[in-house]
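Just the one chain here, the form predicted alone, laid out as structure tokens.
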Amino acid sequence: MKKIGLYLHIPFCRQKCSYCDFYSFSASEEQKGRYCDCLRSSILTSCKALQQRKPCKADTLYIGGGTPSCLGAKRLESLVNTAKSAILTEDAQITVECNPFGTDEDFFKILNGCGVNRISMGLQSAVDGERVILGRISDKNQAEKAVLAAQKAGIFNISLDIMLGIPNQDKESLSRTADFCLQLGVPHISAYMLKLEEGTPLYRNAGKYSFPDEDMTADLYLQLCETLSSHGIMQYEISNFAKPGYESRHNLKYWRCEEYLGLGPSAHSFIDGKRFYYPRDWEYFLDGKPPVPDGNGGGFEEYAMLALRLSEGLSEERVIKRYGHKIPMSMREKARRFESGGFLISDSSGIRFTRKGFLVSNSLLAELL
């Protein structure tokens, strides 16, 4: 039976962060309730329709946003239970994105009780001055309390999101953030380089702040890679690090070009070689309108681009199994030009980027593909 991923988008936030361009907004309790009712209905109907076309189950559920935790534990529990009844396997990895604000041990106990076994928590920085610029509501102490509450409730697979290249960040402040994460014993770190998105407050006010330049941001990235690996938290994707066995199984589906169903405004899907999505419009979704076609997917170039985000890289064996041919010789020849510079490794097992290569991955991909 085919194993897919299921993604649910929660478009609500208590307050939008200054750098955020995701589809989210503040909402009343009535709006939250109405949306959850609609989303539960969509889970049942969409999963039933999909299973009539092909036998499948979802072995990952990822509830993202926005800030899913602002729904409250009971609404999240109802969404998880609906997904379990519709399509989830018994051993599914179930992830809920949370922010520290408004979460306590009782909140996490309810999530643990319904089967949530992974939390992705927005930290961004453990330096409160940096957090204020980013528009984070909670402080470092609240973040620590939230992680400890989740662990006490029995959820130990916790990922903390941090950002690189943010205003005022330097090697010392990044060390403080890394040490904070390590001291809490979390097994997964996601580290994203800041991208100034047009239209966000941070983009409009960028001139007020001092940002690390490109060379410093690269140094910060390499510093973090070394720090985490020395503590057994190994890089498995450009921006993701985990102790063995604690990787995000759902996100691995994206990077391995596997199938997933996304429900909610701005959610994307990839099923049977077709991509489709819901517009960034929650009323469109509430009205029961269908997702919008987004063309074909899963071709070799797309597959290679996604695979090369992973530390395991583009596997010769997997390419043969999926496409019936080896990695093209033209791609191998281009790879040799960058191997001597230490940007990638090309051998009998495949092609994979080094840390140095990850720093210029967009340029490498453009050359290779």
Given for the second form:
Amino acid sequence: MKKIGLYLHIPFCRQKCSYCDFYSFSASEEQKGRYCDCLRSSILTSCKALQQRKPCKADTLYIGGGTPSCLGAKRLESLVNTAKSAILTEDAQITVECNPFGTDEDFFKILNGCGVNRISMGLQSAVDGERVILGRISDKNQAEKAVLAAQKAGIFNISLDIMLGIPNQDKESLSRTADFCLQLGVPHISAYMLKLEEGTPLYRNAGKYSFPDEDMTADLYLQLCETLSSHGIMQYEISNFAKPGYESRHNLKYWRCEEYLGLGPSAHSFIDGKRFYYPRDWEYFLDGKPPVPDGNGGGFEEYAMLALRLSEGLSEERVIKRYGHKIPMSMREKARRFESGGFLISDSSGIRFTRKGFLVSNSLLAELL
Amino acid sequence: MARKENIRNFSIIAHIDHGKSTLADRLLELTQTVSKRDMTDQLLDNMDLERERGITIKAHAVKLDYKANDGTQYELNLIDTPGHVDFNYEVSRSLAACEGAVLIIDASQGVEAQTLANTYLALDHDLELVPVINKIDLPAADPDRVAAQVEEVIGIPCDEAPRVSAKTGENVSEVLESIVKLVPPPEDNDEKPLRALIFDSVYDSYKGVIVYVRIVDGKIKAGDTMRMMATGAEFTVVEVGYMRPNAMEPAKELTSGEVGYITASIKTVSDARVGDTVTTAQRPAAEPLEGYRKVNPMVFCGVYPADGADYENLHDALEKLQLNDAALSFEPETSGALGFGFRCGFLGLLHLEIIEERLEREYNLELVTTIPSVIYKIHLTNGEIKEIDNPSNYPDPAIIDYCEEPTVEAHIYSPPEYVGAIMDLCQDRRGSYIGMTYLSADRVDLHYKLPLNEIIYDFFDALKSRTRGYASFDYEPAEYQRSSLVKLDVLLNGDIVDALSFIIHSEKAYPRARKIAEKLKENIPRQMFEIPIQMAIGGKVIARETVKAMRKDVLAKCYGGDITRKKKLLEKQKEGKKRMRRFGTVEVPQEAFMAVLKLDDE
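Same protein, the form predicted in complex with its partner chain this time rather than the form predicted alone?
After this comes the whole thing, all chains and molecules, with the earlier chain placed first.
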């Protein structure tokens, strides 16, 4: 039976962070309740429709946002239970994104009780000066408390987000953030480079800050890769690091071009070779309107683009299995120049990027594909 | 038909900014050729580019009906002329179709470089000059002083010269009276075989080529078979008539002394060459009129479409522009770096810029141009002399005996306080001093010989900035002089980029090389590998910069499962690569070429 991923988008945040352009806003309790009800009915009807076409189960559930934790534990529990009844396998990896603010041991106990077995928490930085610039509402101590609370409640598979390229960030401040994560003993770290998105407060105020330059940001990235791997937290994707066995199974589906169903405004899906999504419009979703088609997906170029984000890279074996042909010779030939430049490795098992290659993966992909 | 004694054919000549187009506007208004309602500023400058830049590029002709103070009805043909030094040739064409010229002098600035240059051109054509002192409304106007200066420097009486303000319209009617009084009427040669001088032509997609003529002898009417005396091509005349500002006014015939247009379904402009003489097949004239001196382009550069697929479009556009601009020359050339394009010849840098802008605006072409060059004479050790305007034809230095470069004689007019600054500039540009004349207490004429390749980049801008805009400049080609020249090559990642090579005086090579290397470094984005930029003469590297390798170009957070966004980003990135010029493994954006061309003179 096919195993898909299920994604639920929670478009609420208590307060918007200065760098964020994801679809989210602050909502009243009444709005949150209404949205949950709507999302639950959407889970039931969408999964049913899907299973009528072909038998399938979901072995991952990812509740992302926004800030799912601001729904409160009870509502999250109801969403998880609905998903379980509709489509989840027994051993599904169930992740909820949380903000340190407003989460305590009781909160995590309820989540753990209903089967949530993975928490992804936005830390961004353990240096409070950097957190202020990013507009994070909590301080470092609250983040620490939240992680400890989750662990106390029995959830140990915790991922922390770290941001690279924050104004004033340097090697020393980054190592403080990394040490903070290592001391808490979390098995998964995501590290993203700050990108100024148009329309965000940080974009408007960019002139006030001094951002690390291209070389500095690259050095920060390499430093983090090094630190984490020396502690057994291995890189498995451009921005993701985990102790073996603690990878995000849900996100791996995106990168391996597997199927997933996304529900909620701005959620994307990939089912039966078709991509579709709900617009960034909460009314649209509440009205029960259907998702918008987004063309075909799963072609070789797309597959390669995603696979090359992973440390395992583009595997010759998987390409043959999926497409019935080898990695094209033209791509191998183009890769040669970059292999000698230390950007990638191209051998009988496939093509994979090195750290140096990950850092310039956009350019590299444009050259190879 | 107007009687010959009531026809006046005249041009307006002036230094740039002395108010030529504004005066022309007022004359059109006064003669009610254009109603106030339809008046747009600088009506005769109908190219957008002309209005924006405040310069006249093309000659324009228009017929005015004027009832003089004594009640006589006159037919005035105004032929507007360009004012910039690059376009002397156009001026000369317009003047050949006239009996007189209105010479405008700014009441505050007085005689300037082009005032004199244009005066000499008019005298060459035996034209009667009608001096007009303009801008008397300005606070700094000093018409008495300027009148005295004109009498002294140019040697024409000025006591009766109208003193006007074209801007406010004050006294402008006096200009018309002076034209009628001073400019002689054309001769009546109606009975002779047709001879008409083509002074301009424009291409019209409906009528074909519209030929602007001055009828010197004879008559022409629709149905006649016209013959071009230079090419022998014959056409049946479809229509003749007069030029009005907003329309063409068909007429029964054009007769000697008149200025008008002819259409004859002429398909290509090369069949109606400016300067040629039109006669009729029925009764051909024995001798053509004296044509114009042939203009030779002085400045050359490669013009390439940014998108190679536009090559044919560029070819068509150049052909169309050449129709109306005999001074533009072009021939196909190929560059290893830029692909297929054209080597174009221009009168000067302004001409080059204008053509480039017109190609981009009117024909929607995106262009890459190479560094402008002049024609060098290279004497080889075997006695052969090579004339080259393209650095890629520069011979192996081992077989070069010596080189020669073209020079110009330049007159720079300026208030005396800037003489030092101008001398410094000319010295920096390898000029040799010829002399200095005081035109009046506040006007000096500095006379220099300068290598042409020193003035084609940015000399005029440098002059203006060093003299706060008070200096004016005019030049004419002079002889070739022996010179120590070298070819400077640009190497990216070890490969010569032919489109960036240029020929330069050996003493200038080092600073220029450094500047270009810096500019390229600024304008070439970091790429996957480090890019060495080298400037070399022969095999010797004299300047070097490095574009560091790119360190970071990575997509941040994946937005849920939004793979389409990623794909679009990848497509955009690939699209961006296509817009770059690729040299081996190095990608160079168009802007880098432009930046090298626009080296500011700090």
